[in-house]
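Given as structure tokens, the chain that follows is alone and in the form predicted on its own.
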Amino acid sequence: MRRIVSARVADRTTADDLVQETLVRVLAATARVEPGMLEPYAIVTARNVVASMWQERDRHRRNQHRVVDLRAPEDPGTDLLAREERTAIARALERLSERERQTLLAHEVSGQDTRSLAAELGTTAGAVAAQLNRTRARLRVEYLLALERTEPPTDRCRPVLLALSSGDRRRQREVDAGRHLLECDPCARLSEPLMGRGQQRDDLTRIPIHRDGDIVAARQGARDLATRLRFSRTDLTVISTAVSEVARNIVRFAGAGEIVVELLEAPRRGIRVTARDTGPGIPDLEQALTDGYSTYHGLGLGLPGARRLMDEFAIVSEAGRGTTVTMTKWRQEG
């Protein structure tokens, strides 16, 4: 993110404080973003920071010469901007089926209860639910789109901003919306107030993998979230190493990625760490998970060290698209 600001941004303090504002953004936005999605949707939002700012400074310049009018001058865009906003919401409305904008202006406008819906329609109150909540995430898009007078430019950013808008990970996952987003500027300027509408998780941390320094800050991430779960020494040492080794591997082949480490409380209590990068992928997993086995030479453990230490290892890679490792480590109870 520092890297994009300060392409666009030669002032160094302002870089910094638009830097410190994509990071609270990201922060806020982390429950509702698939992992692999993380660096897509930071790089999005850090640009649309800095646009935000220059757009501010423009029309500070424009309006400059009211300064010294103590009045507060009437915006003549107001009006014009509310009729905007209406006639937005309007065409959004007539995007749905007339099923669909019945039974949201129904339980919306009218207060209609889901079971009340139910009855009418002859299905269930979770099925009405449900159908509001697909409702609510295809309005959103297609408000969006009618605000900004555009169309999608391919098939595919629809089923994307759907899968936003609704915050289904699974099926982000199903349409490579974090690649979609780099892909296609259109997307990646929407994506933001679509997913921006999240809580920060504290069960959960994410760490961005750079540079040797995150290894240390994703080896101490990992440590402090397993110590509220009361793991052993022995196993903190042991969650703390595997983590340090899929994060070298990231700074050694990828360059860039992330480490997401999770809570685990049901049915059983554990820790989760999926590691994930979008570098150019493992040639030979067979060859890689052998013990000795390494293209750099380090002392470390690597990915055959990892999948001893965790319970649960998992590694999926793909030419050209990245590297995924998964690993878990349950508490031992009692």
The other form holds:
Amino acid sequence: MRRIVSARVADRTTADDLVQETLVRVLAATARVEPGMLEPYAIVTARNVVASMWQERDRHRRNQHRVVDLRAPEDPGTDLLAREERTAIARALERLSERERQTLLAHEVSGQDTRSLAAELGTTAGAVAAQLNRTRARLRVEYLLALERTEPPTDRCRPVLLALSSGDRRRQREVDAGRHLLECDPCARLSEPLMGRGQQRDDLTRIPIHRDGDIVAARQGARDLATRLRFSRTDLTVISTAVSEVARNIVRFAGAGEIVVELLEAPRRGIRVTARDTGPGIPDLEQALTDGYSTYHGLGLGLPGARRLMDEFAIVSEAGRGTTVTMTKWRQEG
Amino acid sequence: MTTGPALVSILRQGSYLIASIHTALDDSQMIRFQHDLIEQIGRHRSRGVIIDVAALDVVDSFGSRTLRNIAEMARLRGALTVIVGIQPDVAFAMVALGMGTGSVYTALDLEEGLAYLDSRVSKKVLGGTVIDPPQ
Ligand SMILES: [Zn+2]
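Provide the structure of the form predicted together with its partner chain, given the form predicted on its own shown above.
What follows is the whole complex; the chain from before opens it.
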């Protein structure tokens, strides 16, 4: 479905949104349509969704021209694509457990609410809702995997993709999703449609770090985000200075990595900076965190300096895999 | 230095150079700035250099070290350097970071920087030779 939609919509994110929306509609319809009709229905639904989006856009901006002509003749590859989409949807549904599939369909198709489902299953409505969310998250993952005809290369992949798909930040940390995406290309590719959808968080900034200029981008990104929590000017400077130091460490000693800056609401308001790289790792952390050592060995004052600037600082390094620095600055209340 | 709005400017004023950093520089831009400035000190036989960093909202360990290096190189080339315009928050962060400008002289703003240079550098030049060397 994605390719059918993509052929008509220039913007990738929009296309992915449409795919998700279509999936939901198809799911909602499975009980109402004949088994053999599921596939054509999916295709028709995909087209309708695209068409209605364009109608809406046209209402909003009548003066712009259409980027895509929906009345364009059918392209000859469509049948083949349609078959692929059908398979992907069927595969994704197959991958769910019987119980997951039935609960999802009962809710989405028959409109059974979570409370009555909970009564049937001997659990709570909250638990059912949580399970439904997990099922939808899995369905998205399995759909994308089936569409790309890939099996994830490692055992870690599916848990990571699921955590991304469900938008569960705690789980993402538990499975160290950020590091996995740095290391695993297939997951990095799949993470785009998974995270682009519904999770465009305005309380998180991710800055890829490869070269000098990215250091400036990272500290600016951190400052912009921290400004929203109304940190004092001094704290803003302190935070961006610390970010600058850890970003430079990545450029100098690892070559590639990323910095993720996120706002925290609990237990207190603050900002957390995670700097991870896929470099050689730091053999002696104790030493790297000692002032003076660093300057001699070209490490700069980066790590000890950043540690002094922030309220919390933790570093994990593994030879051959890379280093992750996590540091937090709490907002002074009042 | 590059196309587009200038990242830095280096202006000559008598026997001084006034260098202003207009925006955040990345490390390689900072190094280029260092080269340009040292080169111009030689070309103009400057006796004093003012580096205005008022536009910088971060001076990290690399920035501090580069400023110190510039001052030291300038000294070896016979010029005295004053850094002006370090913002209060930047000063705080530099100290917390464990960096500073070391023995490099700093002043609040351009005016005070110039006054300092005037007090230390003789501008009486005869036949291209300075009569009173800086004390
Ligand atoms: Zn993976």
